[in-house]
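Taking the form predicted alone, here's one chain by itself in structure tokens.
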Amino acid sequence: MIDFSVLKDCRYTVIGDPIAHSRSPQMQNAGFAALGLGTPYGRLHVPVEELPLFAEYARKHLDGANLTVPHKNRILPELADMSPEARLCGSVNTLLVRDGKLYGDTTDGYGFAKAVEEAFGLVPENLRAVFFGAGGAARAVVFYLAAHGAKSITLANRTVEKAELLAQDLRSAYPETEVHCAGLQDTHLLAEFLDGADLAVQATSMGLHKEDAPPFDLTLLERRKGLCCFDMIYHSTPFLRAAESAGLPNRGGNGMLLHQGARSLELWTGKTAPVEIMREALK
């Protein structure tokens, strides 16, 4: 069961499944107190199967919220209306109550492309990616960079067919990119793609505890000089760590966290966000 109690006094939340590692309370706090808003952000584990009663919830207490894994594109049923970009990508991240009712939003792209330009000094415009992983986070992103002219985009997951649907919907907006798919354990394609790639992206969830397995061959890392490695979580992970044995450009996801969040505060509030004072907060 929710334990609503945790956001007493709290019009905005990050919710997840899991959601202890969430640092987004603190960043997103520190932007609003900046703004003469207080502090309205908390943080709330919501299990699947209980995520409609989180959002009877939200129409009747809160303003706004922020969603990671799994509920980006669970969420949609539940939404009065989407953005244009949220609509086409079919995932959402941030949530707006508007006279009871939810709207949703995407700001993964925007924090993503962001993170990678301040990181690598890399731009969507012919960027080619390969990312490991097609889900929520993942296709928010790739949608966004096909959408500013990436080159090309591969889609390595373990359940190819995953990637493929996505593949071909990605395909179907933006027929200009070129996209790709493999399986995770498609050792000699995945060297292939990577190979001629700018940007490696680790999307999976495998990272977030420490017992979790590498979600590919990491010695496809090695001998890949130049390649630029990003993964979405925002510790140290065995993606992470492989880049850097490498000796590859790496980075996590702090920045992206960082950049998403700024844009949904400005969603929420309409006002410009003070990032260097959020990006103070998350360290």
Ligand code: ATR
Contents of the next structure:
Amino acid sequence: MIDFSVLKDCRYTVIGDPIAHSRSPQMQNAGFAALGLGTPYGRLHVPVEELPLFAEYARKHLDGANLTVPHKNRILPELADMSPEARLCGSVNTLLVRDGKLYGDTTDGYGFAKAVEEAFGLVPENLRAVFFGAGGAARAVVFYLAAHGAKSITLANRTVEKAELLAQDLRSAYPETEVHCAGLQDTHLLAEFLDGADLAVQATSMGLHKEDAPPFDLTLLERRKGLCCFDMIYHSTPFLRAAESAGLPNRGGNGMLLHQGARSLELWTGKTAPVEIMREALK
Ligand code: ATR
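Now show me the form predicted together with this ligand, since the one above was the form predicted alone.
Now the full complex is given, and it begins with the chain already shown.
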């Protein structure tokens, strides 16, 4: 059962399963407070089968929400409408409640691009990126990059068929971006794609737990001098450690968390997010 009592006095919340470790409340409440809007943001555990119950609650009692795993695509049937970007990628991380109806948007791609620009000075236009992983974490991001003029995107996944499905969607939405697929074990092919890349992105769930094995042969990173390495996971991972010991520029996912959240705050309030205050609050 969802414990809605934890949202007493909240008009916004993050939901997920699991959710206990989410740092969104500390970040968002610092942002809201700096805008003079109090601390209206909570944290709610919502199991997947109870998402419709949450949607019902949100329509009546909330102004907005952030969604994380496993809800980003499962929320779609509950929405009255969504942004063109969210519709294209089929992923929603931000809910806005308007006249008792749910509107979905996605800020993950924006957050990723902003974090990568901050870390490495790379912008989406003409970017050549290799993604390791083709699940929910990669999806909204690769659509955003293609929409903003990425030159090529390679999707390397354990299950190549899943990469192919995402690649098909991406190609039909953005025919001008080259999209390639590979298996995580296709070392020769991966080496070739990495040789021609500006950015390598770790977007699998491997590395979330300390004991996780590396998702692919990390010695591949040693081939390409100057390759920028970004991990969507917030803490140190085998991928980031391999990049560091190969002397490559590397960065974890904190900046993405910050900037997707800052953009959500802007969508809700119509005001410029106090990004530096939110960054401090995440530390
Ligand atoms: P999320 O929505 O969090 O991205 P997901 O859609 O299940 O979750 O995707 C998880 C990603 O991590 C996928 O790319 C998955 O690969 P598969 O599509 O082959 O499942 C990847 N992943 C999970 N466990 C993995 C493992 N042991 N080795 C390599 N990749 C793994």
